[in-house]
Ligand code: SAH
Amino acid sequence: MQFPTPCNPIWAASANWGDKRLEFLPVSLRLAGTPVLLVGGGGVATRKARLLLRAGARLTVVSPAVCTELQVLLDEHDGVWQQGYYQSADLHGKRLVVAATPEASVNEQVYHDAMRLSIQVNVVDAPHLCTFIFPSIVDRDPVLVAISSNGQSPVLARILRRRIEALLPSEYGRLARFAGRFRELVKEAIQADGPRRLFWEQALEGTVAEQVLLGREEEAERKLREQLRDTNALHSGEVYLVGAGPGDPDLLTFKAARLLQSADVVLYDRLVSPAIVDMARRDAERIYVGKRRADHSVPQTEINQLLLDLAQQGKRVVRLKGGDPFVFGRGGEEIELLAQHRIPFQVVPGITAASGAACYAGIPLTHRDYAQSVRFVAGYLKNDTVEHDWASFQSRSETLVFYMGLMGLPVICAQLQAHGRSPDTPVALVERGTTLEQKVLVGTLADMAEKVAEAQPAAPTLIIVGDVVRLHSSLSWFGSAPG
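Structure please, single chain, the form predicted together with the ligand?
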């Protein structure tokens, strides 16, 4: 006798399923208009009621008392509260029952009655008394992800749910509805199954999807139609200028993580932590274009050109920038050339070094008592000088944050004093902010240059000037905090 050879992994995996018994089979129930009984009126019952009502169930709650929240829910959805204790007759005409009372004996009775009448039953927190269970759900209606641990560990299921929540953009449902709207159109245009699937895969992971997720459905539709007419358009590249935050990989945005996962090529520099670059797909090409102050590994014009070339080759390019791309990130320059060549691009904000370093160092950038404004200043300018309108930096109630200021620090401190800021104005230098190596050095305008010369901090460093620095010793919890 000949057995078919498993020819693809999915087939092979399904062939093994027979060996392992599934405790529960995940299915989706259509409950609209279905009579359902809920036994119990407390908090747990309320959570189940909310789900059942959302699915359109015709709900009857039997319980001597119900909490206010449940009462409101029932009123809003034409549910019925049948005041009193559960009796077997309450199951009459019901298709499904959920028991959520604190009384084990009542719950058990509900279970036995339901089994006798072949009604589907769920007893909360008692999987052995259930013919169905409620999975944890990630709701991106109409996309739903259900996670179940067969009642073994609801907490684990919830942890998993949170992880999946983080993976799926909140507007994912919009994407599904969009795809639904054009399903027939695409089916007519591409009749063969394989190419049609490929078309959708690319559309739902490419520019079309990005536009939908941004709420620009008209633009998405235009793009989709263009790609349907001209399959070459499908392969046009795009560039994402993505803020990678100041160092701690956990400070990456969900959007940045998602785009990183979809990139064919990732360009990064010295300020981006390796853990973040590692989040790219394993087969993605990684290009280091790192810049140090003195060592411009790849000149800016070449980076701009490289972005353009890669996009024109049809690649999906993520350019990772430390912090925020539009804060001293030359993000503007990098997209100028792309815009001129009509390459689609997006700029994704990141947490800028000032926010990150200040939070992790326990220095609020503004504070009702100390500072009503904050200014981000370049501490190092194009021609190796620090030229500013120093007279405009006098306000004691303004916090100043100098980026790229380590070399210029003595000049900065001297100029601020020369233009009216008191010599005892507190200054903090945050070294490698938000990373495990973060260090904070605190001094004043008068003595900071000397302290820094002695401590020899390692780049990147940020300088914070102003009375808010006084809060560092009481609010910091991270890194060493002398002073």
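I've shown you the form predicted together with the ligand. Could you give me the structure of the form predicted on its own?
FYI, this one's just the chain on its own, none of its partners or other molecules.
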């Protein structure tokens, strides 16, 4: 392994980069079997040892003492602890050295000795004494993402690493290994570079990739071989029913965000916040399908057919559903037609409105002192009536949550009282839950209809009935409610 010394020029004069210079060039080193010296035996040295040993380095540690964890690491990976203080001779035969002692003078001596011998050196927390640095790593082996601040702010690099980790599914390593297994097969089938690259781009962003990420590698292999035999199969479509949550974009799941970024077409309605729709990739087609009460700009049967038509055109289609697709979201209806025509689809759960709105309003749906169960109820039925088994809603130990109940609220309050629920039972109406426009109106079964008529809240709303509402006044001050 040969490394350029830091004093060698690394920028050709003809490059014309102006003042824009890289202080460190990001590279990846193959350290398997490479003799590496680590000076230091404490916690910082242990963190470096963990990385070096995982990369396969042949590690020697020089230190008067080592912590227990470091000793265990060395034992597990056939590393060597050379007990004693650092000497220049310790660098003999080494290709890389890391200094991680609490003594600045020792660290500086390691640096100067390494420079004299043209050995690459890293002094922890001293960028000016480094010819290489350790980036923060997002590990999806064999996919690795390195983030570096050139030693200026390691904490910022770690923050960025956490954010990138949130965007990369943990199974991306599986996807990379899958692609590696079929690399030669694809190369033989598609010999031209351009078409082969396009094939991989579409395969790794489409159905093949989704099957791998779901752990269905046999199905993914079948699909990939099918696409190699028939390039038309490469353009087969797929539908993703994605739960967009109750409104706050930060409540979107990682998988939902990833599929939204991969979609060719996005179908959405008014229950999905604009901020979430904007998370789709810039060139994706957006189709508004309405879904306002009693005013569906696109009837449900047409939405179902549209999903089928778009998929049959080879499109990757995301159907964004407010809340969760399978909780009053009519998701089951939308996938029935797809299943009949054998169109691949996925359903991605979302945070349902009851959970999101209640949390942001400071109203726990269950509580040991107030409610031991919760029931989700449609605020109106298929024929726009409010007909339920009201007698079964009388338990004080059960919280009732009514979806889409704004228009039916007077009937809900009246029926609950008529069947035995106390008029002073607390009721909360959450308007536009989890968004910056969230409002919470609190009353009782006796006076809630009057309060709502006066306040004139706008849909979407959620109605919570039960003693847990009493906690709103105290818990909402400390919760995550917007505003």
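Numbering follows the first chain given and starts at 1. Just so it is clear, the model here is predicted, and its values are computed rather than measured. So that the term is clear: the rigid core is the largest set of C-alpha atoms that superpose within 1.5 Å between two forms.
Trainee: Can a Cα shift of no less than 2 Å be assigned to residue 47 between these two forms, given superposition on the rigid core?
Mentor: No; residue 47 is a residue whose C-alpha shifts by less than 2 Å between these two forms when the cores are overlaid.
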